[in-house]
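First comes one chain, alone, set out as structure tokens in the form predicted alone.
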Amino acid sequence: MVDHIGTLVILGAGGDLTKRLLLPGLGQLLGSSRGYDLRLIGVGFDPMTDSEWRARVIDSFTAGGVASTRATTVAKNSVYLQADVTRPADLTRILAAAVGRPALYFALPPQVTIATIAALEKVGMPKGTVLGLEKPFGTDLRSAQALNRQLAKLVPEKHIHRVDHFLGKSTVLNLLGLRFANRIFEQVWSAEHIERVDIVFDETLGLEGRAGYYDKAGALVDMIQSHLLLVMALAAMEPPSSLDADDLRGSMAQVLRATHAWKRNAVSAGRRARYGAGTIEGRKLPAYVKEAGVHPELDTETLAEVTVGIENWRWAGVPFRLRSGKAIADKRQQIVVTFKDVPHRPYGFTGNPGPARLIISLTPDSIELDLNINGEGDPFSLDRVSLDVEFAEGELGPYGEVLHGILSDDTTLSVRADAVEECWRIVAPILSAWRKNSVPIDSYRAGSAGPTAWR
């Protein structure tokens, strides 16, 4: 039987992220068939009544959707601290009035997380303690694994659970399905029968107020380096064994190692670009460099695209691409597997609508696989037709399933502590090519698909 946690501890409570996210997302965990009794304390550095953060709590939960009679009596028994929780002190405070196992969620900003996290090698953790730890996971390859040090010396990396919520969703988890249970698409699944892989999260958001972490990202940290670099993985990943939290991150981080920036070329396997004015769905956007926060000289990227490659036998010579990016015309977020084509087609064949593929879409969850017949009228015309199918939702949304695995203490969909170093490893001599002003920073109009020059 699982051993759940009893207290689930927020540091960072009066934050966007708790209100945005976590809140409705415990609400749906609650209201769900895997939901179970726990205590909530909210814990803030500004002050806060009880009965303030109750009607927070209660605002969250509606707005998710959620009206259970467990999520209602959680939310009812939810109690406040504030405290500074970079101070011993307070932190002994506040694991004292834990029920439990209790599990802490650094739902704070990056250097804030990181004062905490030394500030609790001072304090007495109770036994089988959970963390669980928003990305960045670090700024760079020895930051990263830093603090992956100083975690070691609170709790074992198997109660450490680092949240990427893109492995939560209903579509990336479905991949494992779509690849393990299907003979049709494992036996292809090589560099024998595919060309090439592309995986995009191009979003028509700009900055959106976020210029405080943003601007010192950019679109490369921010999505690639950690989300998109995931989600490839677990496409490109060997069978595992099992579904065991082991064995899958096991896989993920094997995948991991064998890759590289393309012909290990960090100046020719990238390129960015940072996005102007313009107007999307009737909003007016200014250009990036003149969002409130922005600061022009530091040259951030808006739309980052990375090329990879994985040097293994399954793998070699398929170029991986990887992009995303901001303020771009059209919302698109999906894997697209591109097959190699036919060998030969037999003379009397008329048309060419190139080789088939396989895309997988994040937003809406669906799987679309193009396939070449014979046309209409012509029987000798080869036209373009496309299998679809919808996934059905899952029980529960992203952050639904990240805590669940946090409350449960499954590990299965965190990323491991040598897997973001790996990422990092990645895309570590891309940026410095980009710091180096190896690469020039292109420009696009907000509201285009890029620079036109990408085209």
Second form
Amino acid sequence: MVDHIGTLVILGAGGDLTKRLLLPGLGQLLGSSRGYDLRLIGVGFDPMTDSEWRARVIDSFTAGGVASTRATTVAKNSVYLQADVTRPADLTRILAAAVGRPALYFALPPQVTIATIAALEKVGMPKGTVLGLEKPFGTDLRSAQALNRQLAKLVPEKHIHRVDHFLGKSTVLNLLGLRFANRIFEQVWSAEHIERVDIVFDETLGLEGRAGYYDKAGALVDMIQSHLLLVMALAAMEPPSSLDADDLRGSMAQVLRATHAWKRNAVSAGRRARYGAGTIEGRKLPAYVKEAGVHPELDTETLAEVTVGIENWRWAGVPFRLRSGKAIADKRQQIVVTFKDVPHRPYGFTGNPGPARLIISLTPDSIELDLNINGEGDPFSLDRVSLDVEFAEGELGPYGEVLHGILSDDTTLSVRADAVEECWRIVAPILSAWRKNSVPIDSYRAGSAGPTAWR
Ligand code: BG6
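Output block for the form predicted together with 6-O-phosphono-beta-D-glucopyranose, input the form predicted alone:
Every chain and every other molecule in the complex is listed next, the one we just looked at coming first.
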């Protein structure tokens, strides 16, 4: 029997994350077959009455459609507590308002999260308390290690959920079924048969008013360190014996430990660029450096590309290229596995459409296998065909999945302490080369496909 959480406490209830992602995800989860009754407490620094808070909750619950009866009841019984979460006395008051096992979700800026965790140490945690932490998880390897040590003093690792909503995306999860429930792929899933793997997540969105956070992070940390390395871990890990949290996360950590900048050269392994003014999807975007709150002297990149190698028996010599950019017109969000060419193509064939590819697309959710077959007209010419399937949306979106993990205290889809540290370790030399300006920053027009020289 799952020992469900009795109360979900959102710290940072007045913030954008709560409104845009957490509450809609919760509303969806409550209305799904996996929903159940719980108490919801919103905690914020600013004053708000219970009825103002409930109206916000209902607004967000209905953002994705009609709120279910269960979601409406949870919203009606929800309360708001005004508090300074860095003060032990306020935290004691918050924990006293919870019924059953509490889950504390930190939807707070990183510095406030750190101060709150320090204050919680003085308060002590009720038995079975679960913690949910949003990225960024630290700002470098040392701060992530320090945060992990702090958290370990509060609750056991099995109750700590470091959230990566990419691990809640249904197509990312499809990787598991595709790889481990079909005999045909796993046999060719290695350097012997695979030439390269590209994991690309380009977005049409620009900064969207997030300078306070993004300007210090940049695309390398915001996307590659936080998300794409974990997607790569799922794509490249050894088959786990089960999908439980220990087995799955053990396999992920193991492959991350073997990952390094390509040829261990932090300078040549990556390139970076920043968008200038342009138009995208009919919207005019100012140059990144002209966006409100941006400090041009930080030289923050909005497009990052990094090649890493996995130094183990299965993958030695295969480049994994991870790329993510903002304000890019061609919104490619996919994992592309390019197979090696055949060792010998019988003489007599004409045409060579290139090696077979498997494309796992994150948006829209689809899988496509590109193969070469005999052409329709001339039977000895080779043509490309694609076998593809598009998936209906999963029952839950990424935040619904993440919250389901937290409320059922199942850490399978959350990031384990060592994996977070490995992700920082992998990007550290590249980040340092970029900060020292050893790699020039290129530019591209918002609404283009990236710097012309990169194509
Ligand atoms: C977030 C990043 O974690 O993921 C954003 O901070 C990015 O910069 C977002 O836009 C992308 O994920 P999704 O699921 O919103 O497309």
